[in-house]
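In the block that follows, a single chain appears as structure tokens, in the form predicted on its own.
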Amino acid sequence: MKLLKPSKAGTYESNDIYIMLFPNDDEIRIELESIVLETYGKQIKKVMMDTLNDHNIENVLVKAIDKGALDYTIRARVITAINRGVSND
């Protein structure tokens, strides 16, 4: 599936994530800002792409500005913005 236009979810309020997907020419790319990067940061990538795969979604950037959120808070984020971004709303 392929996303139509970007799209976001989330806040910047402690304990969330603030997820940014934008339409991408290559592979599916993940650029993550967060509080807790050293210690979860490979964590946090993996929950995405693999709410990405599962969802199958290609070819989209992902911006990710994480304030401590729990892996089904990211989850949620990401499903929301990819029915954002492939509805043609």
Given for the second form:
Amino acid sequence: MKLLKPSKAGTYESNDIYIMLFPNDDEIRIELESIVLETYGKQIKKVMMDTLNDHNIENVLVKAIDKGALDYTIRARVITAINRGVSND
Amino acid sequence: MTNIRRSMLFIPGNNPGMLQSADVFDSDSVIFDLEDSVAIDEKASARILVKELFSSIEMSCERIVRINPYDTPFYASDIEAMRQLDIDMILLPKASVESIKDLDQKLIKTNINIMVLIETALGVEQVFEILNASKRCKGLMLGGEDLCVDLNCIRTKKGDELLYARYRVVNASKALSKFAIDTPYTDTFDEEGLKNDTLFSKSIGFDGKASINPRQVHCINEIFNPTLDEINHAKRVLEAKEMALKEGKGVFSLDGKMVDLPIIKRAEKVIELALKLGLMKGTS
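I've shown you the form predicted on its own. Could you give me the structure of the form predicted in complex with its partner chain?
What follows is the whole complex; the chain from before opens it.
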């Protein structure tokens, strides 16, 4: 599936994550800011990557600002951003 | 999970912090809200978040999802997403006979039950027919705020404007052996008001009360718990009944008052609830 336009999902509130997706010529690239980057940065990126792969999304730049989101929230926000980015609405 | 429903706490469906804590507030049931607490632009986002929550976090409370109303563009997508999940009930807002029949059809091949939100003047007048329109429908909640808008009256703390609706929905639900939950008390800083409103709810037959803030849950639970006096009296009624049976008496009295079947049934209900809530220790 191809991202047609930039999209975003989530909030800057505690326990949430703000996700921005941009069409990208290269492979998937993730830029992450997180209050728990040192401890959980790798895991957060893995959840985002797995979710993108599950939805067959390639060639996307992900910018994410994490405020302590659990995996289910990260997945949900990535899915929402994908849905918004692949739609022409 | 038991069928005790003293408290039902609304949690906004697009708030991860509240969602993942839903089980810790001691509410018997939690209503994950996709309707009023979610902005129009975030409806799909909340639906996905709630879906992911249930796919990853286990909860011991009763799980209810309030979907969007039948006449909105979000209704069908909400049901489609929720019918795949391990939830107990769907709360149908602005319920009508037509909408509950439609929801019932859409839940075929699932174990999900229905609870209706009675919050229109027509809904109050048709409450018996609405409750009776689906075998999945286990009970109702009264929605005071929307009802007052429909009635074109001001919602007050005293609640006189809701008296007719409260009595009517309780009677209809009890006539059909279904549960009835009262509308939330909306001033979350007025503890005394919440207490009085909840005492009134209990006094006219509601089984529980909705809450819109976790700080309301404890007060509601306490009021809907059987009191120590009620438990002790119920135990004495059942002991007296056993004694009368042994002595071959059809009718008996306790403290000079005749005990008949309704009193025995009430005593049994009190003891059943007290046992489920673990309130029986040290009551003799």
